[in-house]
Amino acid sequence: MKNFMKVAVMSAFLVATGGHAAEKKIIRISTTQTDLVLQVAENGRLYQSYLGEKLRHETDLAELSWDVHAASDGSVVPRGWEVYSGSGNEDFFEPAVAITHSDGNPSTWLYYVSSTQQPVEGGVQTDIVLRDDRYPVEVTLHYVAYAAEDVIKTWSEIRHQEKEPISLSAYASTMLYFNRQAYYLTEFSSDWAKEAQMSSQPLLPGKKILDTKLGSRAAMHMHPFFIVGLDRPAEEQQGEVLMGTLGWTGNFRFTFEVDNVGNLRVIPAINPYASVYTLRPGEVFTTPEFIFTLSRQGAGQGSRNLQAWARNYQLKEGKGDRMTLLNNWENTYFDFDQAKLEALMNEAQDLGVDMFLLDDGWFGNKHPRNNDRAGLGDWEVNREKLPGGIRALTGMAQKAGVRFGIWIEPEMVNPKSELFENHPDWAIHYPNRYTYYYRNQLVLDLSNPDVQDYVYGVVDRLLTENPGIAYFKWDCNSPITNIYSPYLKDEQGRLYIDHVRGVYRVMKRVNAKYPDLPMMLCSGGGARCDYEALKYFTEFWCSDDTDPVERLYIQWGFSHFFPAKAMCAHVTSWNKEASVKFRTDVASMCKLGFDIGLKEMTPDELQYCREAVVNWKRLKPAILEGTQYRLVSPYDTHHMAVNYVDSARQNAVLFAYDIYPRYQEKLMAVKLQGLDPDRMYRVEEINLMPGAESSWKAHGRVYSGDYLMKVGLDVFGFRSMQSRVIELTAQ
């Protein structure tokens, strides 16, 4: 009778359709820990049926399915897991795509046309092709499965050949569903010198949205990545969790819904707030990628996933070298001069590090960028402060032995600065209202060809002239205000989309003619962190609060997406009251630079910092290179610990920091992670101030693997601000 019922509600479900029956098609997209199977039903429509941990048995993928249910007064309600959802179907929930066609129609029903698969870098690319029975609408959606990471990337392209343009209201780049007995989100929320802040929720019924508005600079409140825990609140080393990103540097919306029966749908897109986009016919939508993993051992396990397909696929130079720095920014500010810039770039030298990165204020004649209120716009170097040029600076740096870098925020302007008196209407600002300036500055419109010319040309202009020049640290540091484009006129919805697109315009440019160059990508902090810029920059500023305390939960957060050579930390003046030492071990467990003025050290403290130079740059194949695994987190205790190891597993290296513990309190030993538990590795405490010799009582033994990952080492302490890094060598 079950039976009988069940192919009456599908005839039924048929009729309704308009017959659209198809073969049952199984497509498999696996790695070698998880498969997302999709399925074409009877109804030739695309369904999820399995998100989770690899089937053993390619037989069992038939046994999978989904429910099509009757509703109480005979009419059939499918309510499946469709793969990608559209406006104004028989679906009660949230939808990936919504499109208003040329005619007025606001509803979309998408069919099974065809799928390939092709072993592309790393892995296997999925492509299906599903298209609207009504309207000559397409969209195909893409997957890229890379086996040994456990990672899958996904997108997906709406095109149509109506008449007219049509609108788009929604464009997620997947959809993904879960049922499981609970959700919990973990969000990492942001401002100015506070970035990658960790909270958790349960997700209840109905929706809940992550999102940023800012158009630019737009990760400043909220950034592109997250963590749902499965069933239970999201662990460091145990559980299921889904850990995604987006790679997109504009506006970007997760919804998290639980429906009506307890069941999640995770929906990544671009945000369409402001943005009903008009697609013309012929045109290709493309989405952003989205990046996700499913770990079944924690966010420990699911960061180095994401991190070694980082390191392996997306990141510019991912498995290049990094250089140590010394930025004049905290030193100078705007003062300076060529012969201030010499001093400091000899400094350099001294201190051991590669590279002298020259910061802000370098610019601008009529309107000389001595503060933040003008200049940005003029990429000529002011005479006064700089008679001979990028290219004395160069050949000073030259001869001091180090590499020469510049800051830079092309996409930028100040209305003071010849640039606006040229080209206002090259500047985002509305016609006819207020002008509301964030930081004194515009954003210029990149949604405008020859604005974006005029960006590249900047950046190949000074590369040309000054071949010295070897890294870029680009910055925006305003979000989008006054939000109307004079380029776009009657198509604003435009705006927030192609602004975006705009600049991987310019980036793609950039990195086509200067494939090696090094750059940093910079957002007044944090605020520009995702894997589509990245595929340009080969590292980002995690945020301008260079407080080493701070900055252990802000590198902590990062951490969770981000392999260590992305993250840039510097060592800097915030927080004298922590010493020298704590503020360089903090900055050394990423790509460690200085922005110090070296002069106020004392001699041991300025020694102090060239051996940990030299330390840094020995342990890079752990650091840059290894597995990093997060240990003991600052949010659950006073305390917090992270380790590296090589790929050999023959070197490793532990950062152990006391924050502010409290009196007499219990300490616990640090268990380490990812060591040969056969091999002996003796410890030695390294960082140490001249002089100084380790009292620490394990300094020079040797343990096996085995009994550092069981029993572990005693490296906290009672004292504020203090730390330990133990490197480890395999004997």
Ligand code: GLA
Given for the second form:
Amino acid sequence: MKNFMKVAVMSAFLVATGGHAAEKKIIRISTTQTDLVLQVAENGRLYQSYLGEKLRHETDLAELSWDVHAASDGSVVPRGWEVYSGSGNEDFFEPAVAITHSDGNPSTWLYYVSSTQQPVEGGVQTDIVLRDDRYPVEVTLHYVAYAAEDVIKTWSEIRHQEKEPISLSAYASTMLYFNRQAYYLTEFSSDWAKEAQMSSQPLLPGKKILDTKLGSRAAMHMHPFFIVGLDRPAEEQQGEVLMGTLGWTGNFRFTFEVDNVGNLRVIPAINPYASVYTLRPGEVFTTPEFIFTLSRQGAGQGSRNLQAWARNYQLKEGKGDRMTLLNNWENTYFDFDQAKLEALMNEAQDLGVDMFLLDDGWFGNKHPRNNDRAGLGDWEVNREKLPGGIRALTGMAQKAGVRFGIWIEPEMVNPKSELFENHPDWAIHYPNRYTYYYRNQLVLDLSNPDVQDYVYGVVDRLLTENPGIAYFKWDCNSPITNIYSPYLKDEQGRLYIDHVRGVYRVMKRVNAKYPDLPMMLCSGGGARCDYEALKYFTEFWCSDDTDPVERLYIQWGFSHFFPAKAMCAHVTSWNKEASVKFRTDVASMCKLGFDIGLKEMTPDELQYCREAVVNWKRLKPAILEGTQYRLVSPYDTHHMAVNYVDSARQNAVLFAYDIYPRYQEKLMAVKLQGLDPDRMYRVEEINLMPGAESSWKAHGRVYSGDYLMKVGLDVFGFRSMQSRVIELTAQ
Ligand code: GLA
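Give me the form predicted in complex with this ligand now, not the form predicted alone.
Following is the full complex, with the preceding chain placed first.
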């Protein structure tokens, strides 16, 4: 296609002395459903003239305009819609970028210079160059529009050629505007064992900020994603919503500001808290990617857009398979030896899962890792527990017929470790104050290239010496405490940011050398859940909270932004009030694993789990590769239901859960989605306890997709913590 050719549009850069660009350049960034239209105004600066449902007629684009006011020379100046508004201009609200130049001047006015569009995998990339007319400062705005998935990814680059460094105190990824009657924000707050808790509120004049200041384990208190309901609160199946997420594994800040005329600006950014960044001449400050979709069929469609996009373009091995596993953490904690692990590997094989995952506690000799107070940093096998080393373990796994995975937490150090004894200056901590700890550990200073080499070396050495390692669980259990880098000396404003960039450098190197290695991203549960880290990880651990009731909410929350294949869910012994079936059925709606002693189970329960694993593997084309529909929200009812449909609409699965139903409450049929209305589907209840017959009245019957989507199935009941898994097969 013609517009897929690289078109250099070197238009209209008059060295704009507050003067006027010759051409009213229009830049259209489009998916199949959405248009983002940017336009150069008479003053030579770039404004957002439209963001919304795709426009049918190219000719209409020139009709778009903004709120205006008169400038001192009588000309008309747009107000409130500048695409990347700089500090110290005539806009009175939050800027995207704030720079103090080397001469102390705090203003930045950016003028349009040029733009290009070119095809990239899955979409079209638009790059726009803006430049200050008084200072050699340049900003490049990048957008990739993924047509089919209806997703736009955007980020910016800031650079300069001043003689001395400049200071950046704001550096947004982008800025988006909306002109609507009302706005409602849905946020995903969090804490340990309490991830992805959804709550909503109207956005009224003034600012609402979602941010974190945790450094690493950075999303522990708030996740880097949100939904804005436009005109009305976000709903699942209808209404217009903006859903956005920032790919940044550090401090982030989303600013939502409703201005004096009721327009909303949305500013996703790295949190500038304690991070006035000194940018050297010639250095490029690249912001994180902000990924968003604008859905007119509610959050459900928005999620499907993002889930498809992530699998196609962002997630490591997004289109690849995933392994079921047995983990030993909840079963043994730190108390294991070679014989115990061998027995567990045999249990993994017996259960029918693909892998055994050895968790924390396998390392440290001078300071053995027998609890969380020592050993972190000393990645040598503990010879007392594991005399045969990792080699012996991978050998045992091979004999048992399962793959072998291992836990690491390479960005951290216990002060009680040889690493800290040898390199105290590698840990982030104050030189002149009492040191406070989170989980008895400190964060290694990844702004320091030597530390990056060390962390990369931990992973590389483990893999080189033990080619049998098939998987890593990469943990990060502490926020940055005592924020001071011995390495950065008088440039401490760079620490929060350069630390995260250092983490990425390590992850990139690991990924480059081991591109096929599956890895789980973990952070004391789900405190790392962003799309930059997930370029290097196949999946993430949603929460240490595996109580199935809590998990229904947590998984519901995360599913708004992540596909099931990225979300690890394990069957454990949290909440023994719930049956093993209920616990397994809850974990089965994500990437299934187990972290439970099989000996705790009755023979029937164990057999149940074996069959559930077989069923889950059969249903992978729907659960992992298919399309997800959230049907009944646990936030609105005492129940929950989702269904998945494979790409051919041949097979589907419905998961339905009763949480704590009320006595004789009104039970509604569940209407499925995404089926072919004109095909007939056999519905069968699966995941039944051994020997049990389904008592479900629809079991084995055949219905049209149309019926299933319009009339639905009665799958809910009155008993607490009951579940039903229904497999649908087109006839
Ligand atoms: C974190 C993880 C757990 C487990 C422990 C080990 O809390 O979330 O799954 O790996 O660390 O110390």
